[in-house]
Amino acid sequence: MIKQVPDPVLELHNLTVVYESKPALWNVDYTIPENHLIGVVGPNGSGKSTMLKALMGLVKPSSGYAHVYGKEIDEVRQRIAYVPQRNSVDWDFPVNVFDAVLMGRYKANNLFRRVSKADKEIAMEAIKKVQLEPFVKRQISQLSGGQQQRVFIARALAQEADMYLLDEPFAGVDAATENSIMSLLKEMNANGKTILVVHHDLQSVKDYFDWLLLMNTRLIASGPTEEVFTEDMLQKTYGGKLNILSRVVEIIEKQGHPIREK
């Protein structure tokens, strides 16, 4: 099932990108809704980042094209807030929380103005908003795991974007910032942004999301999450893994230990 939707804020058309001669995202085609909560679902290696890089242009496809509120990505840049997955980033770079957090005020066609008050008001209630007031002028390799993850949420939020796109903001957070991380997520969903979310844990997408993308190389479902996140789809997504998945989680729930760590 690909439900194609009138004027979207975002249609890829097959989009294809190619690694060394292996496909890593093929023939990708589908339309989003303004004003959506959207998980990204599938297994390692299905393409899932790849798209959200393709997306900002940060890869070149082989063959299709990405567009935002019906533009290139570079008409539309600023509209858009990308948070890239933790491990791909240097820690130990010598900036503080404000200071990382504040380069999302920073324009790319205008990098060398002044910062502003405005600039600051509007980084500081970023940090505020994920919790981060204690650790403002911490450096961000002093930081655990978690408190980098909601540094680049804060960054992103500073940038005050249309539509964000997140490359797995949960992993390796306890359930406490997941938790707190989501209900952000959902605010700004609410106060009218499209939100993209690369996600790996299946037990919540049915309370994460209200519209899905089932991914495995190339598209295998999109639209409503009621609609598409159903056994058969997820077995055409998974394949044999779907099982395995399942039987472990069976399994751990029968010897009554928590999936996650409170």
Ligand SMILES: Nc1ncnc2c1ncn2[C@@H]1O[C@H](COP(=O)(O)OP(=O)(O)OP(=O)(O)O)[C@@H](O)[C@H]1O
Given for the second form:
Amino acid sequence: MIKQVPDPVLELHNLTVVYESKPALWNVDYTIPENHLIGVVGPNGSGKSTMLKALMGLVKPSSGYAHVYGKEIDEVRQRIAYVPQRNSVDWDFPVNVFDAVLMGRYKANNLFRRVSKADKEIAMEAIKKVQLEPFVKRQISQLSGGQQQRVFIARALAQEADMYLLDEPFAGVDAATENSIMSLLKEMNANGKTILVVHHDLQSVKDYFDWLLLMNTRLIASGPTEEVFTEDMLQKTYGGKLNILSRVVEIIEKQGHPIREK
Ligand SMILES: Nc1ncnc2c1ncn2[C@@H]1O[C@H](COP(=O)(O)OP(=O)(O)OP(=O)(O)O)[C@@H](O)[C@H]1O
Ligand SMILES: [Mg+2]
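Can I have the other form now, the form predicted in complex with the ligand, not the form predicted on its own?
Let's see the whole complex now, leading with the same chain.
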């Protein structure tokens, strides 16, 4: 099930990425409409992070292309905030929380513009939104994993982008923090932002996302969550590797989690 839409904000066309002669993404083709909260789901090594990097132009496709807002990424980079998977970041970089978040205010094409008072206020606002005020002066290397994750989310917020690409923002984050970040994302989505989140917890997929991409090197499905999140599709995505998976949909149905209304 791959639902194609007119005027997509994200478009991958026959995109293939190969690392050292092994494909990480194979002929992925999808379009995503504006203003959705999109989940990206698939097993480890299924190309989820690679797909985000391809969207950001950080890996070069062997064939095909990725367009964001109908353009090459370089033309719209400032409108896109990207939060990489936490383990791929050098946390020893000597910078404190405030300055790390303030980096969200630097424009890609104007690194030497002076930071204004307004920039600092926006950075502080973002820090408050993720409840990191007590740590503003702390070096990022001296934060817990969940706090580090929130620094990156605050930096993305400070950028005031139109689209947010978040690679496993809830990995190693406690339930309370996950809830507060999710409320923030839902609020941003209600204010017109497009947000794409790589996510592993199948239990919360229906609550969190109204559009879903299922991946396993190939794209298995793309469409509204209620159409895509089925036992059959999950089996195709995980290849029967997880037996309990066959029951996840059933269990979730029984719990009666509502599909988020738009
Ligand atoms: N820089 C690289 N060089 C070589 N192979 C790579 C590189 N980065 C990723 N790969 C391989 O490409 C495949 C896809 O990796 P990717 O990181 O996109 O998966 P993922 O779906 O994000 O997995 P996870 O859920 O573990 O984060 C994997 O087999 C991985 O080993
Ligand atoms: Mg990954």
